[in-house]
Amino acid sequence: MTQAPSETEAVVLTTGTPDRRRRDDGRWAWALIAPTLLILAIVIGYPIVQAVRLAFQADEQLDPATGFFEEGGFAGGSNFVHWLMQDCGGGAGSCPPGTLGSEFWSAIGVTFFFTIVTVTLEVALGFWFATIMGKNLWGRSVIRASVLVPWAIPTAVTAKLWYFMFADNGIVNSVLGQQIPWMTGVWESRFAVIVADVWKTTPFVALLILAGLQMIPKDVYEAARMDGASRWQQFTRITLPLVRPALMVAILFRVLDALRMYDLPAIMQGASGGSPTTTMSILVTADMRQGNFNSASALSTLVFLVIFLVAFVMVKFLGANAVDQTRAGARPATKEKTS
Amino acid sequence: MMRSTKRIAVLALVAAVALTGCAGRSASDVDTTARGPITMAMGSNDAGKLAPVIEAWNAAHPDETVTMFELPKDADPARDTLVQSLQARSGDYDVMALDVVWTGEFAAHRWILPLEGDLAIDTSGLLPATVDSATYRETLYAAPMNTNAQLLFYRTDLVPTAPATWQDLLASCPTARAADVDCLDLQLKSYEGITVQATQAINSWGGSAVGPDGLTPTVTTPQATAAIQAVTDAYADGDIAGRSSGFTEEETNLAFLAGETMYAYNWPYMFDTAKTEPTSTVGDDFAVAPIVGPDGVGASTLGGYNNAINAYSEYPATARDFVAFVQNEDNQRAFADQSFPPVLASVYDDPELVAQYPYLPVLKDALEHAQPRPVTPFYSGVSKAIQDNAYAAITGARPVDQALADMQAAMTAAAS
């Protein structure tokens, strides 16, 4: 309230002040920010930092004498130890099949596979109906309607929808006229996930693709018609370079959320890890499942960190490609309109 | 300098009371005589089995009423909210219905009272097996509320007589083959059925899954060995149907109900689906007879739910009332009724319920053979160790001697 009129003040007497001054707007501009930083560090900082200092706690201990559990005290580095070298009190490597513990690596392996594989379809199936999603074709709205139902659905259902399917008297086996064990094999029970995956997620990915492409002036591709290139030419010369940066941010929405997977498998195979679905997450949740709240924030500090670096590397990535395209005189107003 | 200050004194305020919040009153300081109105939670697929009973309950007791919180359907759901609330120190929950195999994790965490002293129970009726699923190092933690065993459900049309043994199960495979059926059809897909189907294998072969200290594991003897080869051999042999390693109760309950099996081990419900549901084909043609082991009647693994006392609620004697009065005769007749087994004895020779069950006697033979699944706290990490493991074997994954070697190191681990 009193600012406005000390900012008329210091615009007239600029000269005699101009350190008190932007002492002031500094704080007016702290004061202001305060309430959202304040915020952020409950929800946010406090979370995070509470999550980092269980990791270093030890879990409950049963004291053998009484038959009740006590506090485990400060662990150091015992947790991560524990996740990191499969280490369950007899050395590296020592944590026997059918405990949570062996299971990291192989949790690791399964999501980046999902991220990958995963990714990459929704991104070719994504491109593909993006652009008939942009076509000026007879009935477009209710393509472009039909196309986002799957998105539009809950999860949980989707997962539910699919276990069906899937079931060993499903119609996915009736269909195909054989008995595959979708839901216990290794590789079909992944099959069977990254199937209900593509088939949710890919709209999503088409959605931000078609944003990107919209963006694209219609004039650019008539002057390219105009010099004879060919239908290929546009596509690889005019359509990739110019919606790359909606695609990246598309990618990095997806490749971040494909490394959390966790309603899908868990609904579809289960969620006490195990299987041969078993992702980081699911490997989280079934820890504290086991009552092991300080080791599961170790692992789920370890998620965090393997998310962050993976988002890091991509950020670098994009940000590159950015700087790369400006040089190069694409028009930066696109870029910001996408990213 | 004051608004920075003002900010500090703030955050250190949020702090203080996000610290703060979950302090309460320790399980020492209770009072078991305190009387008042108490909350019983329970799964919501059970809990309206219960409603009459809290109805005569109430009526009779006006000052100390008790109100049912459901609980969500799941095992696991409903296990983390009873758990969340007790690690915040709640008592909101007077009474808890655990699911049996939770009894040994509550108890030693302090969070249920022991029902000694003031809240002691009388026990001498009760079938013996369900009490034992109760007691946590020889002190009785809980009130068997119902119980729940695995029966052999087998086609009549096709085999006259139950089988006695395993081996005679095993020799009346080739009748099933010529009409085309599963032999015996089990669950074991890895989740918790496994569990129970391995651990009943385990004790009906005379092995045990813990020693007697409910710690230590011991499924590395040779009747531990002998009984899972059983089982993986009859399943190599297809005499287990293939297709069980997907199935948990309800896909049995289909191909049952469906004719497509000609044994199948299943929790007693499935006698009521078979007789009424309208999509079973099997009708009057069948009949069940407990589980089989080498030499007889096997050791089916028990279900059910134990009624717990909270450690923070405010009115335990009202609580040990209530769940003395669950054990009544009339409140057990009435749960026989609707097909939750009860865990007093005499109900099961009732003349009149057995004319209207006539699975209940079968079911008390298969309850008095039936031992619990280990009592112990850490049993979500030994029942996966057993459920991995156990899966890895059967499926043929790995061999029988490997697996069980591994099952040990693994509720060795587990438990520690």
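Numbering follows the first chain given and starts at 1. C-alpha atoms forming the largest set that superposes within 1.5 Å between two forms make up the rigid core. Bear in mind that the values here come from a model prediction, so they are computed numbers and not experimental data. Compared with the form predicted alone:
- After superposition on the rigid core, the Cα atom of residue 272 is displaced by less than 2 Å between the two forms.
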Given for the second form:
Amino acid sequence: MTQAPSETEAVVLTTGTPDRRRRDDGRWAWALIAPTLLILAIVIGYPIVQAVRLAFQADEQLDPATGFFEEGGFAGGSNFVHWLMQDCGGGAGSCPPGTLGSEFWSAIGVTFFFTIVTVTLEVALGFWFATIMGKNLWGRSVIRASVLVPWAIPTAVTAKLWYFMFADNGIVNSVLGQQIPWMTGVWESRFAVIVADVWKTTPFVALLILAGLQMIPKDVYEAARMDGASRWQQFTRITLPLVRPALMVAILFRVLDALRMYDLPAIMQGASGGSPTTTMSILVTADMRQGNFNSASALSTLVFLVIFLVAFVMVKFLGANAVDQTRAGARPATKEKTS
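For comparison with the form predicted together with its partner chain, please write out the form predicted alone.
Shown below: the chain alone.
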């Protein structure tokens, strides 16, 4: 005579083993995210693959026999050598001054110069603005809305606004009583771009830092004041360590955005290259305007690799900190539970 299964056995029979349930859950998870992965592969993966393919192709050439332009065929790494070695057909360094090929390394330097200076200023000013916006002041909502206005203005409008202000007969020279060539001088024009970028993007950084500041419990500051900690000690030992995750995310966003800077210098100084504010993105578009799509694809690939390398280092850096913080926060809790 057979016995009826117990309650535990009945649950196992109806739901299966844990391994089987885990495999079923995994299949469902892949089935649900498969459409998203397919769309990302088409939207992101295809342009990258196509740009890399064009980077290894030669430009179209006129066939004297037929009188038509024909495909240049496989060009190997000549397009990359053109940019990296500034080789215009006569060996390394053969690109004449004033050509796009001779501006590659200067564009790299200008791009990283803009990135380092603007991100540093925006983080410092953004931290200050976030501290002010986080205080319980009268009219705090109006202050927050006012600070965010520059960020809400379109970049093209911002560029034109500062272009008119830095013009020879603009308000900046009128106030200073000088005739500073903000639009033609080497460092003057770079300074103008930095001012415009900092003015526009600092509110975005301040907003991200403010979100991190509001996550810090007020009890921590009260306990520090009771222990006699000064304001500087509270800032360096409480505020900075606890706001660090939000701060690093803000820095990551701004670094990646600054590395592909195009709008502000292109509108204020021109997008044809050859200016003191020519960035990597401007150089790519200038090469495309000249019809050199394959060499422009090679340059785009180099820019992509530079930005990817910087993003990888920063994400790795942020991830390592998150792991350390998680372990540091988990150890005391585990110890208390076991004790």
